[in-house]
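First comes one chain, alone, set out as structure tokens in the form predicted alone.
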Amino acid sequence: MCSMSFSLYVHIPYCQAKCPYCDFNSYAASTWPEDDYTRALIREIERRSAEAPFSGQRLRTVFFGGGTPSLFAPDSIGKILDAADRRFGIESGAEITLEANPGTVGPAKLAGFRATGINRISFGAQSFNAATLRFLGRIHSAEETRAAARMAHRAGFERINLDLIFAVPGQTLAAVRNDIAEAAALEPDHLSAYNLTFEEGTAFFAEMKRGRITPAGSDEQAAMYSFVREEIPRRGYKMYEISNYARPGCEARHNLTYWRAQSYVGVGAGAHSFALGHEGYGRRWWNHRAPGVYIKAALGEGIAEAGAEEIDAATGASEFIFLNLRLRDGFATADFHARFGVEFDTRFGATAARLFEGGLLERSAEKVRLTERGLELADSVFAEFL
């Protein structure tokens, strides 16, 4: 079941500072090889557009992530988008998102991004509390976030997302409420709220292992997550995914590609790609992580793959379940059957029965989704389908 359109992810790995909680493929740098990296991205796009499985398909979404893509000049972003449109074709009305740190943009830069075709911008606000921002290693202030959002509105961005982080050690519910209120007051059409996690390989993880940071307790985290799930919708943003909330019709279409287990191609250092084949089969591959290695490979051959794996029907079915269960509406069992040629209850009946009986899953109108309790124990539910 192959779609005739797909999504493009463009990874720009450079940052002014590496946040201590971040496990993304990003690198703190005072300068970066913008021209060479841009040329490498364009070369990879050209190569991918000439080969299966994406040749002849058009782009329905483009997402510039990182790192901090807003460090690049609008001219560089424009060259990449022009190459994508020339080689693949960008559908009319496509969602084109760029991630930005609030302190890295001004009126001219935002206007430049808008002129290139970027129509959605995502700011890493994280918090409006100065102490929380310092703890998280953020180099912007709350006022810079407010200014960036206002400038984005004036630059013509109707689609604006703000990222927030909660369950920060020492954070109170009152502080979380204030962060949500501050964010909503800036009138974005989308909010993301992430529970702070301590991922292996991050500075925070090392500090936790040394006993220098104590994460919020599991009961405290659950209480905060419950509060967030009530407070953000109360302000007009419907919860549509575990960590994401939007005004009606303003869901992040690019991220829905991932959660619906649809095809996407990633270009850039460490970027991942997934091509859906027939009856749930597919292929996943990933690029070299080191920017220098990536640039050399992409400029040379147009391909910078570091590894790949074939996805069989059994693995594809498991991934379809736990990705779609991230969505608040879950998935239709008819969609599962259409993709894999087998009924959901035939493939996962025993597993699902335990989760239905345990109050972690529920079924309505032939859709399966997490319950409120299931949302709090989502990782445990997902593990049951592996």
Second form
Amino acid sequence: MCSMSFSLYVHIPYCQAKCPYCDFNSYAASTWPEDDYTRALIREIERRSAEAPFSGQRLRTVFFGGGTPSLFAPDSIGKILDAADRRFGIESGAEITLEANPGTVGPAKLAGFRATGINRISFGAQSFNAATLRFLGRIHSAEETRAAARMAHRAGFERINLDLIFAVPGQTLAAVRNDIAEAAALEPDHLSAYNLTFEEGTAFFAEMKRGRITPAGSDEQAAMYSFVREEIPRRGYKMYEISNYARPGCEARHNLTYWRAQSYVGVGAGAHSFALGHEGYGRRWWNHRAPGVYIKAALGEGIAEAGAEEIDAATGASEFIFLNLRLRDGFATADFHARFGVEFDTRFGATAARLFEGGLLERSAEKVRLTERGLELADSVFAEFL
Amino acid sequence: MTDPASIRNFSIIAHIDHGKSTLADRLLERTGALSKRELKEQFLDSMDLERERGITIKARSVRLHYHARSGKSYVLNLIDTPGHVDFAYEVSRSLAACEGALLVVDASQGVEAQTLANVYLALDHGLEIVPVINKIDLPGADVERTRAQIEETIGLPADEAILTSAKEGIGIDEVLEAIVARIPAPKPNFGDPVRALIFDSWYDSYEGVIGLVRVFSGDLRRGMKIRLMATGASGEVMRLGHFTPHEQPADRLGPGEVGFVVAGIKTVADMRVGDTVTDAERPASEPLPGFKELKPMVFAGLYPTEANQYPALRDAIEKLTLNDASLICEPESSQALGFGFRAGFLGLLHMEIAQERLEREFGINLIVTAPTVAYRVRTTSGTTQMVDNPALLPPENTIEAIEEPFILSSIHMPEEFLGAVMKLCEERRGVQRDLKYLGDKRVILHYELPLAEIVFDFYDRLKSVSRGYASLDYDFLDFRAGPLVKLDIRINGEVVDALSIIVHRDKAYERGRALCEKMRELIPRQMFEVAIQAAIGAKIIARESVKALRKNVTAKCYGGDITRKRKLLEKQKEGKKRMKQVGRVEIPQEAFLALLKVGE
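Previous: the form predicted alone; requested now: the form predicted together with the partner chain:
Once more the chain from above appears, this time first in line as the rest of the complex follows.
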């Protein structure tokens, strides 16, 4: 491999409030140890940059995710980026994204972020319907989302993403269409539309178990997903992943790293990293989840690993497939061969044949991808490749 | 050796919870067989303990020494009986070893239906029955009503019933006195050659088979070369003795005595319950009556859910059959399920027990196919063959006739349930042979019935239409030709061999519809639509479909999620492993037993 570039993920775990559907590693807090946490991140970046496998490689994308990274001051974000650039080197034209909550940013802060080098901003809009936002436990209003997007444009962000959530109990197709229309009107270059899921450990999951929330039925969710897949592209955003849509050339390059099963380093509490090795082998590791534990470990050793997993070629091949198949264009069988040294058809021919025949997978110009129906049953298809 | 005149052999018949084990414990305690401490620590304890130790101690036979009020000493052998219909034969052999039985009835509950079958069996064997009315200390106790009930429902005089509270230790001496006074001593028979009845046997990995015997004539001695008259197996008596309940070795067992025998026999199939032990050098001319080679009545396929578990299943079955003479297993294979075994059982309960043991004791994930009886098939070429797997029925055009096993059932019940029971028998294609009154209010009904109609849920239905009061016993009669057809279940057009059944033509439609519906409930939605059809030959008689799963996709998948995401997918896949893949369809284990669940 000669393209020695990779991606950096920076996790900021703090939020003003925990959303009831969120199962990410995030913590509601009114104050947070911003300086210590920032120093811990910088220490970790320094340590990682000094060691294999990432020393000497440059960053093609950086992503600040959370939690709510926009709670941090631009100055803190700037210090982290400076460290990353100093230690790894950020390629020119790199995509540098920050996740933000509409209620947490004003013009000055956005301008501040832009000045640090952040060139893409992602807002958790979720919906433009007041009742839906309330149900989702969001602390912002639709108006705040509109204002945030306008301010971001004004602050010089050309690349803006808006996250939407659909299949909220009680939500109608008309309401979903309205959310999409409202979002598109703000002229982002990228839209994510996530089917609401009830993840174990969330407040919603508990409510569902107690029978106080009934998720939309499977048929209804499928219909809504299908509707979303027609409705967003009609507004000029092409679907390129199960839940992601972009104007041509505006795909989230950072997230493509994950879906193409390429290398990335994650710093911060609970962050995961993956280093691709040779012949399809790889290693994944993850940090301590609790911010306090993380800070202490990172400030001490510069390292906060809580666990790791060696990925053998067989597991790697499974992961390669279930990640790449999330992409609308799937993957080239030649790429599979290049990484694993075995033909896709040799390794998975019988499994794939059943899925081609059943209309869940399709093949064109040496690429394999999910069909429209395959998109709706993606997890069932993926499980076949384990 | 004990003088037969001072021996009393008896068992205790009681409904569960009516105080059988407490009474047994009191008898052990009063006769000094066990100290209070031992009783507390060992014999009144949990089920597990009883199961672990009970095999040799409580559940089978105990020898008690009793000094009667008359000043004479007696040996009392308490012989326990298992309590399931499938094991009626074992019960009958235990009772055959006794001269009498205590009938224990809870004074607050009265006579319960389940005890009746065993009471009748005991009466059939000519046993002297001593009624014991227990739990008289309870506030709800009604001794007079219980007495009246014993007289009415069983026809036993109950004026001399003994009143006890086993829990409080009341009436225990009276029970012991009654055993001595009312239960006859064994009839001595010294001169004849040895005849000893095996009424229980089990496999021990150190000693081989241990048999419990009741000696009827002659002396069974250590070192004696013995022969089992029915199986023809032979051995040399290595150890003899009694359980008191502690093991007490002895040099010989004389007429009327009860004890254990170890004779180097390797499997319980060679030392079967009901067989007669005799002296190999001076054999008896006739065995004791009543031996039956238990023939399996119900057959089912046993398959591992995963093919690589086949060797483990084979080993487990081998071990199980060492200790279960009535379990018969032959290797077979199925297109749908791969390699497995066809197993024969005494009944459904026996099947469930075997299944549970294989799963729990041996850790095997099993698929059990729908149970069936064995049919006799006459072909056009003049041959006859037995078919215990519907999938192996010869091609329709070569079949001259399919004959099914018929049994003669005896059903005891109070008169008031006669109508309901007769209706049930008629529904099950029964032919009435006779109806007799036993006293004023009790009826015994004989019906000829197809075995296939009774092995599955007949017993449950009988109990429910008679509020539990009817009892059932049956014997094989003959094979009779009938309009029987093979009903296939097709999944996405393919016949799943493991789901085929043989049914009466008149019931095929109903059964086919019910099966399709049940399969639709049991087969989860999957990636593709699943068509379920019931067919007789090429003719489809019922159909259902399981709609394809509409949506199964994780919306979000980012960096941190990947290991977790893979584990979730693995879990999903693991769930599928417990299902059997037939073509593109995953069929859960329960579906193979759907036949049984139809109508629930």
